[in-house]
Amino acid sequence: MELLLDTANIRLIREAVSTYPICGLTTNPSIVSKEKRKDFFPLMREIREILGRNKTLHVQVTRTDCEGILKEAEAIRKNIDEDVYIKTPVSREGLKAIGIMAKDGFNVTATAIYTTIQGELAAMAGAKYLALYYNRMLNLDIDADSVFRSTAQAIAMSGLDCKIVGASFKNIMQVTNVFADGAEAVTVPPELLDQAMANPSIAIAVDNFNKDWKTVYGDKDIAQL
């Protein structure tokens, strides 16, 4: 299981990395544009510095034609590092670019996947991660759980070295759903993780524990005994 952050906000990244068992981070043009920063590559290098080289960094291209995607991939790898994953939407041109990049030694994350066949083709082309959009599928009246399960089954049967990443979530239940459906990773906004940990039942349980403790030990904590 891998937990990835879905943000480009430096403050949120620092806070999340210090709190949660983060394995990496994903960005896309929409996420990056929210930060209103003109210095794209310095921002990406700052994120890499926070993550370290032992965590994955997934940076998405903006061009939609194969030639443009390849040029952006070269620029991304040159200006960040060779470990970066090139996020590429699985369109006809994107799939073509994924195959070329994989042969040239690029790390590739296939994204904007809504169907099993998209995932299968991207995996066969050489993508190492497949980002399937859970909530967006639901919004299109697509059976998201079925797509995740069938894609996971196809990858397992093929023996390809590829991981399914659940993306596009409305709530934590959807996150747990995709793990049950066979996803090996999820990419989640830090705010959604914080909401999950803000469950009032947790605070009530902790308060009850502390009340019981004080009946015997008063205001002394364990370190003071």
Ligand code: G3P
Given for the second form:
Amino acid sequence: MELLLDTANIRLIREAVSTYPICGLTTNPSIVSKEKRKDFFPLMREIREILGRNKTLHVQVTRTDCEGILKEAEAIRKNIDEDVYIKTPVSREGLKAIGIMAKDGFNVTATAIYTTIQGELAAMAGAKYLALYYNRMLNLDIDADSVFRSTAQAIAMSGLDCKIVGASFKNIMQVTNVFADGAEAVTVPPELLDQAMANPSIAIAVDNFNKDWKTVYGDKDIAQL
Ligand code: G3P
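Form predicted in complex with SN-glycerol-3-phosphate (G3P) structure, per the form predicted on its own context:
Starting with the chain above, the whole complex follows.
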């Protein structure tokens, strides 16, 4: 299981990295634009510094033609580092670029995946992660659970070195659904994780434990005994 953050907000990243068991982070042009920072590469390097080299960083291209995608991939690698994952939408041109990048030794994350065939083609082309868009599929009346399950099954049967990273979530139940569907990773906005942990039942349980404790031990905690 891998938990990735789907944000480019430095404050949220710092908080989330010190709290949750984070394995990496994904961005896309919409997420980055929300930060209104013109200094794109310094922002990406700042994120890399917070994450460290042992977590995965996935940075999305903006060009839609194969040649342009390859140029951006070079620029991303040059200005960030060699470990970065080049996140590329699985369009016809994107697929072509994914195949070339994989052969050239780039780490590739295929994204904007709505159908099983997109995921299968990207996996065969050499992508290491497949970002499947759960909530966006539901919005289109696509059976998202079925797409996740069939893609996971195809990867498992092929033996390819490729993981599904569930993406596009509007609530935490969607996140737990995709793990049950065979996703090995998820990328989640930190706000959704915070919402799940703000469940009032947790605080009530903790309060009750402490009330019971105090009836015997008063104000002393375990370290003071
Ligand atoms: O990682 C992909 C994701 O950012 C898309 O999410 O919420 O825009 O559907 P959303």
